[in-house]
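Next up: just one chain, as structure tokens, the form predicted on its own.
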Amino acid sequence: MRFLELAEILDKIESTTKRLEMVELISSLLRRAEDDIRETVFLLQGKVAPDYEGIELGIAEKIAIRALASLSGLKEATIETELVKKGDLGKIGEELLRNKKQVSLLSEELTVKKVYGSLLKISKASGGGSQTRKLQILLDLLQNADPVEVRYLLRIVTGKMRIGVADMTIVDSIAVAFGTKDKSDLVEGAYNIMPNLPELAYRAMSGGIDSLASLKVTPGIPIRSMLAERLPSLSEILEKMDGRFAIEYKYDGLRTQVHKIGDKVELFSRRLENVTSQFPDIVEEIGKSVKAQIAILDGEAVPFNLDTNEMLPFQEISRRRGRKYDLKETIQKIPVVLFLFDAMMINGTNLMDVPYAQRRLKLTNTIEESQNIKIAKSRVVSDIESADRFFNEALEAGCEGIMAKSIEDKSVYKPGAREFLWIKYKREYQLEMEDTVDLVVVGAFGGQGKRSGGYGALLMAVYSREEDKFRTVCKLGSGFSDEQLDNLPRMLKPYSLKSRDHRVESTIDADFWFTPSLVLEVKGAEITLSPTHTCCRDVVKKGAGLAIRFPRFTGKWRTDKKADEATNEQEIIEMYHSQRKKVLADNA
């Protein structure tokens, strides 16, 4: 397939805000891709490998600018000035090269395979002279590219696709391309245990859509994490769990999935990123503590003061993530304890369809606890008093609350699902607003006074999975330290847009717009009806949405979550109704 065909489809996707149109465009593309289908889906995602393989393009924006300057004859400084104005290097490249004449005898038509292969070479270039090699490979592509191809080449290599195609949109597209829309659940189920969309597309094409039902859990490929629902009181949890449940510490750390295959240990984050290299201490301890040749385990990596036996704030673990230098010193300063709470596979046996109590027993029998590897504290309760004592015990130990888990026969492990088999209950439930929420930055407003020159407040949104939209729920300006405020422009710069992202629904006109990417934890006083915000518009009252009143940043950057894993509209509406129920009860 010619890369131009893909670029033209990307252009059409970028010009629509309708998810059904996106699905139709992508499914049509997949049917035409044939032998290029894997490479096509990777480029559609702006990637060269699934997240869990840890292969990134790794090309700095300045190299892309240098390549563009070389081709256009302009100075790098001139292109940098244009980038500040327009915020889109791809568009700038397209405009600069639109009138560039190419000699056909010297140019070579770009194919999807050639582009993908070249980008893979860029991602693997390392060592002395690697930057020069990356530049030359990129120049070779750009010299043979049409203007619209230049736009997407530059966006892909700099990690800024900007077309807003979520993974679930591609899931639906695979179902439509090789089956029907009602096969989306089947594709999603396969995606939950093999989060590699290019591979799923290839298998659906070559073996038929129903072949995805036979996919098995594979050690070394992360499973999408099972998630919890929430309820505002222990009494409601007890009722929901039919009067008896397992209650477990809810640790405030980094969700970590462990894969052990013989002597090899790999760790994956909730975002399916391979974080093995960042936790060599945990890797070593897993090798000693896990008494199974093959295992897939679920847990939480928590920063810990081993001298005082106290948990440290979640933010401390971020100092371990992404660090390439002085890691040994950082490990000594910020030790981590991995608390394991579930087992999805032991010695090659898939346990996900086994009830929770049996999985827990298997986990306990497989783990030999050490200083850095422990089993999450848990017990079975059947009355409010016992549950409340355990909850307060968890808070005193430094946890953020508890997890209630069903112990009935139906209590299987459901990858990627958020169901009432697991229910979280946190200390913030004692406030008017039941819980903290994880919100996505979609815009910002210029600062005044001491915040002049920076951002005075952020426009925050929740996610609508059904419509693949981000809808505003509050402006956030409280809870930030001066240092955090100073760092916001730098943190948000990679996601900067000239206009509102087409997946963002907002009646508020922000001064700055961003691709929905950065997730922050926010605490509020209550959830109220709003004539302005678009979250849950028309659900409670015609013409009104829901908003968080008096929001405050907790200090926690949710780098472990993708934007589409943030708090969703359904959770907000449930919190609103629970809040009203509590108010009515208190006033009765």
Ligand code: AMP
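The term rigid core refers to the maximal set of C-alpha atoms that superpose within 1.5 Å between the two forms. Residue numbers count along the first chain shown, from 1. Bear in mind the structure is a predicted one, so any value in this text is a computation, not a measurement. What changes on going to the form predicted together with the named molecule:
- Relative to the superposed core, Thr40 undergoes a Cα shift smaller than 2 Å between these two forms.
- Relative to the superposed rigid core, Ser214 undergoes a CA displacement smaller than 2 Å between these two forms.
- When the rigid core is held fixed, the Cα atom of Thr180 travels less than 2 angstroms between these two forms.
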Contents of the next structure:
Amino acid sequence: MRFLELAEILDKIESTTKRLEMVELISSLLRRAEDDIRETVFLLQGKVAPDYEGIELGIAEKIAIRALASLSGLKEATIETELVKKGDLGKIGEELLRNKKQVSLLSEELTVKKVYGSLLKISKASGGGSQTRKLQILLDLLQNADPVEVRYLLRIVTGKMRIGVADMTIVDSIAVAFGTKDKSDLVEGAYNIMPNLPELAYRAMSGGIDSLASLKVTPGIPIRSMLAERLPSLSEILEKMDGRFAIEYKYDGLRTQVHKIGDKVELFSRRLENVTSQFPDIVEEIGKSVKAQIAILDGEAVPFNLDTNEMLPFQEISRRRGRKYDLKETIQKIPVVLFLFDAMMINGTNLMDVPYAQRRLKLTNTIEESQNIKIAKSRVVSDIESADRFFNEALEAGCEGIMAKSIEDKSVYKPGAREFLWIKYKREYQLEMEDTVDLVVVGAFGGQGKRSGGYGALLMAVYSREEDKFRTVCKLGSGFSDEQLDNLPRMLKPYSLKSRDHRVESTIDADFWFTPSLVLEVKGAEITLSPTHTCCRDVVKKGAGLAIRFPRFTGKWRTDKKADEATNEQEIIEMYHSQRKKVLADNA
Ligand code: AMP
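Same protein, different form: I have the form predicted on its own, so give me the form predicted together with the named molecule.
Below is the whole assembly, all chains and molecules, this chain first.
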């Protein structure tokens, strides 16, 4: 098939907003594509491979501009200025090369196969001289292209087609091309377990649309992630779940699907991109922790401070992206823990139609937890109080809320679906604690890894004036420089005790105890209810204290303050209420 045919269809698609019309256009193209069907669908998507294969077409805009400059005789800077003005290199190229198509014995019509093959070559070019080779391939294509072909070639190579035709439009088009619109659900079902539209189009064409029903989950090909609905309160969740459900921590990180095939491990993001190379530490640990030859697992990768055993804010994980060169250092600085919460396949048995409780059991039986691989915290609850307690526990641990999961028989793993089998409930607001607080060191925990031999985290307390007590409010392990960490044992030595000071109230057992003396300035994200900390216990809520979420040392030692001058309980309560008032005002 000529590339021109595809380019003209793309042009028509661009000028309609009606989805039905798009489906008509694409399905007729698919019917005509025959042997070129895979390449046709890839080009419609502006790709050369499914996202999960991790093959990037990527040609820098700079090179495309250079190609245009060389063919049009204009300066690169002139084209750049045009691009800033118009924003679409495709249209600019179309105009510039309108009358420049090579007409000679050497010129050849562009076919879909030829364009796809050239783009594949571009995507595979690497190493020395690769930029020149890419440029050459592009020049060769552009020289032989009609104006409308130029437009789409340029958009495809510079990655601007990705938002072109939506996947679901292609799903419908495959159904219409090789069956009827009613078959869309069937194609979507296949797409959920094999998100590779060119392959599905090929199979539908060659084996008939119904052959897609027998598609099987394939290790190495990511499944579209199951998603969750939301409800505004735990009581509504309890009602929706008929009075009983599994409640899990909702970790705030990066959705990660694990595929283990013998010795090989591949990781995929929620957008089904292959992210294996970003997490060599997880890959290695999966090999040891997963006691199955073949497994497909679902989880959340969370940045973690292994010394303090605390989760870090989600943003930290993004520092792993695009840092190929110092990845090694980043792995050490920002360790990641993968919390697994589901199993879709174990040892070749597809578990997606098996109810939640059984999948969870399979998961726990297959995983041997390690430093970097853990199983998501979960419990079955049937009353609001337990659910609420678990929710607060989750927040205190650094999670963003909870995930409620149905434990009825119908609770299968539904790829790509957002239904009430899973319901999320999270804090709707994200607050910055406006003020810093001054907290007293009352205990410490031994460090691990590079902090071994020293302290990994400190147990921090506020002061109660009325009762002359120090009550714990957080563990503090972030914000210290290496030097400050090294100095901590020396600074705290004079206050060291064999056991807990009688004025310290703590449900947490520290490794080391101190006379409350040293005061540190701390900044947190917010103040939350806490089932473990003793600060303001029973004041806001029976059975709960208050804790500071994501505390960080600001770098300021408050040596000017004595322990009994540290932030007191009353101030924490006031901060908690003003924060709540602010939330209510924001939501009003
Ligand atoms: P949201 O991104 O707010 O729509 O919430 C859904 C996301 O929560 C999922 O895509 C996962 O990345 C994440 N998540 C964290 N913990 C869990 C869990 N225990 N079960 C399911 N999803 C979880």
